[in-house]
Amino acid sequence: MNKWGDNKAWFLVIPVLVFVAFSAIIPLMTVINYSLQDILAPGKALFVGTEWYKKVLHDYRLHDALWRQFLFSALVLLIEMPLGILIALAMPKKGWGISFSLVTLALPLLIPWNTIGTIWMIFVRPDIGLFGAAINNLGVAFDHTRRPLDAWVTVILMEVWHWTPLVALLAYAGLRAIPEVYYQAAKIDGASSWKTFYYIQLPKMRGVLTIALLLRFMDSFLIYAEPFVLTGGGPGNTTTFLSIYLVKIAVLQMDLGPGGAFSLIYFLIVLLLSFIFYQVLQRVGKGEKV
């Protein structure tokens, strides 16, 4: 086949590029435009350069929201990753239990994010909620709308319940891809369950666990709908994460300039941290020094 024939496949990519341009690049350029201007009135704007970026970077409320976001993502990952692996290891290897387990695990992933927040808002209500009322009836004061610790516990439990199945499904797929010959060799060598997991299963799951970690980090760092519905960022600002604070600036206060600058800074933080995560995981997987 000639060179022209080999390049015909690139025409299939054009619709994707057009779609990406309209859905990502053009909105991004709009945000950049807002971040460099002061919108005085409809159709009237003043170029201010990096003024909004300086204002946002010196905003102590942004710093607080950033540290809350880091803490939330770290706690969620520390719980979801080991728990997802344990669930995958406990899942059946054959029979009807496989289908039942997969369908059961997938159910939380099918529920819309705002619905998740509504479900948990009712579930943990201290007066009528199944969980909240039960805890209070046991003599333990629990109110996620007034007590910051209770709000944090509720948001973390909600996130773990919602997204641990994703980690479990990916880990289970990695386990199923391991050839049986590895287990037979481990059995012949008399390897314990722990050694089998550490030297065979965990290394073979490195690829899927890398994907799971990156997906969960990005999603937890961008979380908005669930905590907004559940707590509205409260009590006070204790669960006001970066996304909620961004919406307050850009939508509620209509500060489009600072909102645009904040959006780009937020985007760069997620992009940079995801890149660092990926590079570190790749080096660890190859046995290199980080």
The other form holds:
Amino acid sequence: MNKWGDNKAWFLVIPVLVFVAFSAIIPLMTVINYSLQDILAPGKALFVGTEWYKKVLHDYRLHDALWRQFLFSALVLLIEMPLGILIALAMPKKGWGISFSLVTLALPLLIPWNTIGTIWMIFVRPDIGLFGAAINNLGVAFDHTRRPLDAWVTVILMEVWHWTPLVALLAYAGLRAIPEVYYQAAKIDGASSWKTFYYIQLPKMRGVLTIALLLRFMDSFLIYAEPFVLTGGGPGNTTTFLSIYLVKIAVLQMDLGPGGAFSLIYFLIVLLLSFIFYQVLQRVGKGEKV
Amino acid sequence: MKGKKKTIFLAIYFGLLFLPIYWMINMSLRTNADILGTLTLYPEDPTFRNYVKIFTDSSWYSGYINSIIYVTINTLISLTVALPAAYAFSRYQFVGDKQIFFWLLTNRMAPSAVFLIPFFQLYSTIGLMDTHIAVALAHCLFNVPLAVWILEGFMSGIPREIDETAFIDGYSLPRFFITIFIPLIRAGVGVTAFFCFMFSWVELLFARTLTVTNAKPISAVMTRTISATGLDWGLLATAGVLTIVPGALVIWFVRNHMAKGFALGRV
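Right, the form predicted on its own is done, so what does the form predicted together with its partner chain look like?
Once more the chain from above appears, this time first in line as the rest of the complex follows.
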């Protein structure tokens, strides 16, 4: 189908490669270095092979953080994807409502992540927070600093509040790209709104939804600042996600070796899962093409 | 869903969306003693003291200026290098295209925590520490791949026949790209600029690590002040409210590009 096969297109890609290589490959090589060496003093390092990897893989706290992370990302995706699509479908198609909806949806996305944590910390506090005080007034004891379940509810609520608009915005951009003739055809055929959604809107949104799903998976899997500010990983370790644990090892304890090994393993897990998601969605998409 | 139900659903959703933000604004208009005293749904004795403090203290407001400078540089770099690359991925097949595309994406998946120390060493070595350009370059790590990815999606939605017709009409690639193609995907460019701005604006770890004083971003100024003065809820809330303003302005400017969508097939 493509008769434009042309390696000159490489020239168009070179600027991107230069920029990304500078900020990705050099630091990544440094991290690999750390993970294979025991740095005793500046300029004095001992090659230790896979020692750090073994140590990290047998760390039970890392196992716990990993399962916690999976549970968190799964819950977040299960709530945000359908909710985001629903919001995009409900959004107005013409008039001033469009601008209003877009600006409103974009608001949470533009708040720095540490501020997000701060907003929710204020919002759910039993003494000065609207949410915490309201729940407690209803007779339900709620304290995200003491009860693990409450901490989880708070972190999930915050994540859904923060990121569902991203899914909605992308889905909406995808919906707007569907030419009007498709809807007219569906109308002539007397298709129900569910059928219009399933056979026209959903397949046409596949590209943007893939982006949304991958972005949401990656970012929820790498989440750091918001729960760190909100719960500090507690109570106990119940909301210590992978990044929080990683920063603890690599930055606070300055264990560069285990930190490097940890982050490479972490990186590979995200990579592998994203690759699987990407492939599956591409397959599904081809099957739907009529 | 029918029209009325849709509106009610949206209204409830937007209400819930605004609530935590409203609560922060409410906090920003009160003194710390007032906040810790009683829980009220609105500030009974609103004060702009917190705002005055931020606008008159240069260690506060320079944080906003620094953030805006590096975010703007980053967005410009990201768009400039990503546009041609996205076109290449969308239109041509070349050796290693799929591998390169996926490799680019992988850079968004790296946990930033351990990149901190290598970044610090790298930028110190080349003498870019504490400059706006350092933060802008560091943010390219995740924004350039993202820009390529989003733009590629939008570009692939434009039929190839438009390119072919233009080339038959004697357009060169750069001229076609700038005068015909970019206007066609302006919605995509708007969306991409928005996302680059957003991810650079909200990022904290890199921005904080690569700056000392000259280019210190507002999010770092906020954390520093929290630890220095204990917890001044009112001031913190005010700084938070003000971090929303530049972003809100940007979305206001790109909203039409997003809202219009593309005029596919109506060229």
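Predicted model only: the values in this text are computed from it and were never measured. Numbering follows the first chain given and starts at 1. Here the rigid core means the biggest group of C-alpha atoms that line up within 1.5 Å when the two forms are laid on top of each other.
Once you line up the core between the two forms, the Cα of V16 ends up 2 Å or more from where it was.
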